[in-house]
Amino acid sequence: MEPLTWGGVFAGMFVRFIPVWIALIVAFALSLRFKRRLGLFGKLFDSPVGMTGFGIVMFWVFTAIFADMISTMDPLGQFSGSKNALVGAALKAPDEGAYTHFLLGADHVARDVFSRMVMGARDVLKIAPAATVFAFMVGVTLGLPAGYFGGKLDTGLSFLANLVLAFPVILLFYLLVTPEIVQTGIPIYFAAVLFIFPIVFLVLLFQSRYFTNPPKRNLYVGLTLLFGLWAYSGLAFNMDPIGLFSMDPNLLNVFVSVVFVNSPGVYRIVRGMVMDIKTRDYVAAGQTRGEGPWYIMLWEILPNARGPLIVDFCLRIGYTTILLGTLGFFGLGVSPESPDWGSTIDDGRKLLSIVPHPALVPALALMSLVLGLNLLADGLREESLKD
């Protein structure tokens, strides 16, 4: 069987990504149609930079969603006689009905680079956004009272945040996932503390909002505690009896590390914004009406800080993506066989001067996702400043 030409390679990849192209067209069409009803997100489509970033990010999001349909081969499968196969090379003896070519070549152990790139997007986007959300829950829950009340609470929390931020991020991240630290059980203790913050945040949110409506408050708080503690027991301690919520030990270590490293930065941003916003007239008006501190913090101050926080959220996902790639590159990622981009780059760099494509493909994928997140953040920042 003849190898594919470069034109055949690009045509083959275009066809494999058809579900992504369709999803992108639908996403852009709906967003443009209803952009005036979508607040800050809708205004993003008035910015060419923001639209470009949105398109790149959503390309990888849809790639992760449709990865099983896009992949041409098993990303962990090894194919005899195809070690370091070039771009467009044909399989030596393909099974009947199987894909017949390596669209982006094969690596040093004869695994398909294209399929590993596609499935690697799922690994990255499964961790980075969720871990960033948890980090924001921690940072917001602690930053709001620190900035609003000040005093000893602010001093104590700021000292702890500065203590964590004093460490180089990469070094701290590296230490938290090393086998020696993992064996001490420290990630489990961190998970026990950090994973409780989303529950605390939502309970405070509903308690402050529906304090004068006990039936509705009890319903929302009760559901939050029921499902929150159920998820908490499974994610932090792997004790979910049904098995719906669980996390592999390696994934838990990486997830907890991301949350722990990002939380102090979020805390400092929220604290600084609260110290500024709490001096505004509408906050004083809320205090005059007798509104409680947590209502003012969560329903008066936090919504008015959403623009910068959304921008920081996008940027922080990009930082987290780079950190995950760094961990994978050092062999401390989700698992040794994982097709995450960092591990794939590390595998490919060993023969970089001979066959560059096994390392170059995931490196370009990682770069494009981070670039898209940065452009998206720039677009959101540009539009938020117009409010």
Given for the second form:
Amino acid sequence: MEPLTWGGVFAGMFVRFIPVWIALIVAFALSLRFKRRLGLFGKLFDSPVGMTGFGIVMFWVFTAIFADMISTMDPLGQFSGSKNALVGAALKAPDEGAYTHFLLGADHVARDVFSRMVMGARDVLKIAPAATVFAFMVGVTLGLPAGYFGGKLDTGLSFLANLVLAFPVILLFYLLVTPEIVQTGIPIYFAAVLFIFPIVFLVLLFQSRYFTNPPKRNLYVGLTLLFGLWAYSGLAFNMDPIGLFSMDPNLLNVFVSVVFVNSPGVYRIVRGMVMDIKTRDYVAAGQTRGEGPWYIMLWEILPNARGPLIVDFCLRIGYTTILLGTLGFFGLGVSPESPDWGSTIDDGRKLLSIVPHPALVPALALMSLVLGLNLLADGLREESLKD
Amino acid sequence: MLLFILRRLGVMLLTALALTFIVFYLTNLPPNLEKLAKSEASVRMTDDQVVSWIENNGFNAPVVSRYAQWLGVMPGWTKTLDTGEVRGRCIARGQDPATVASYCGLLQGTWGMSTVFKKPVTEVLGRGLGQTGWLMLAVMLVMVPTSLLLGVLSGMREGSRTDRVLSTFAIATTATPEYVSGVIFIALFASATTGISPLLASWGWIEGKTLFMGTATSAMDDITFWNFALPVMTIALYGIGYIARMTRASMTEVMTAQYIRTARLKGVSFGQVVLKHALRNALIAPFTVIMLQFPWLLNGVVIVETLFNYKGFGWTLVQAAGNNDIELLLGCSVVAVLVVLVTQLISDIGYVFLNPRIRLS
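And the form predicted together with its partner chain, for comparison with the form predicted on its own?
The complete assembly is shown below, putting the previous chain first.
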């Protein structure tokens, strides 16, 4: 079998990515069609920067979704005799009906770089957005009362937040993401504290709004508690009675550390915005009406702070992606075999100056995803400032 | 002003104590001590032997008391073994217990021994910090002028073509963490098979096989452009985008101020307005940002020193953490925490000095 030329490689990749192209076209067509009815999201399509960012981000999201269809080989499979195979090299002995070329070459143990990159997208996009959501829940739930009530609560929480922010991230990771820490059970305590916040947030959200309407309140709060505590028992303590929710101890450790590092930043932003917004007239009107403090915080202040929060959310997913990559780069990631981009860069860097492609491919992938998120955030900021 | 500085110093001290205690606690967890016992004494120890080793070496005392001893505010432990040998925190092997001081901790200048390098922690750290100092100096010399220039140029005329191009560049660099840009730089400039080096070599423009060197190990003795440019660029690039964006934001704000319009209407040329009226006020905000970049630079230093094999502070930290070298890791953390807190203090105080609108009393 002949090796592919560069043109062949690009054509091959284009064909493999066909599900992604179709999904992208559908997503763009629908968004453009209903642009005027989609609020801030629709306005995004007025800015070329935002649209480019959205396109790049969705490319990776769809890649993660369709990863099984796109990848050409098993990301963990090793093909003997193809160590460090060049871009477009042919397989020595392809199986019947299997893909015949290494589209982007093979790495130092002869695994397909292209398939690893595609599967790595799934790994990254599984953890980064979820960790950011949890960090936001923690930051919002603590930042709202700190900014609204001020006083001792604010002083105490802000001191804690500054404490975490003053920690050099890399040192924290080296201390928290080790096999020894998993033995001591510290990640579980962390998870027990951090994972309770989404439940607290949702319960407060429904309680403050519907406490005058008990049937509705009981329904919403009850459902939140039922599903929340079910997921909580599974995710934090691995004690889900049915076994639907569970998390590998190493993954839990990585996840918890990333949430922990991110939440003080969110806290600071939320606190600052609440301090600004609470002087507005509509807050005073709410207070005069006799609304409770949590109603004002969650239903009056929070919706009015959504613009900067959405922008920060996009930026923070990018930052989390970088953090996950850093963890992988230092070999602290989920598992040594895992195809996530950080670990793959770490694997490839030993032979970097001789065979660069195994490290270069995930590096470019990570860069493009973060770039897309930054552009998306920039577009959103521009459009939300226009009102 | 004095009161403000004193209060800041108080909070800083409290933060430093809390952070070092957290690090102390996390490095002294039972599994880490077990590992230390096995690596120091013998790998094939039984569980009982491990327990007695931990006891004989003073690791079984409560964490708070050990922390106080390590800090040097409590006298170090002493213990008489069954064999009659007297051991203690401050007593080195073969030293007469009667002659040693009873306090030996951080405050007394005793930072302990590194188990990886078999040298005092202060010596290992001193050497590493010296190497990293050169790296940071070079990074600052590249990063600060470049980013300020980019920021001022793009903020000067908001929305112009220059602004668009430079802003996109800034976004792209903030999306490129050090481990990505480092990999790309090596592939482009320091690989014998890809990038521009093979091309230049075939034209006979360069003597060696590669244009730049892929490792900075040789820079530890003799810094040259060819072995130092890539690590410096890698660290600087990530910061450039961020500082440039902050400068741009501050510059655009200043450029819309009334006094700038007045100056323009008086007939002062655009260049003069930018240099004489806008620049000084626009550079207040970036000053704090540059100072607050230090924690991030620390991150970059660790990554780049690992990637380019430059044996400075970051490399030392990785070695300490990877090999369970508790004393050295504690030393590294103290340095890191101090760097972060001191730069925060400088940025706070500097901001007050630079910006006359802020009054503290």
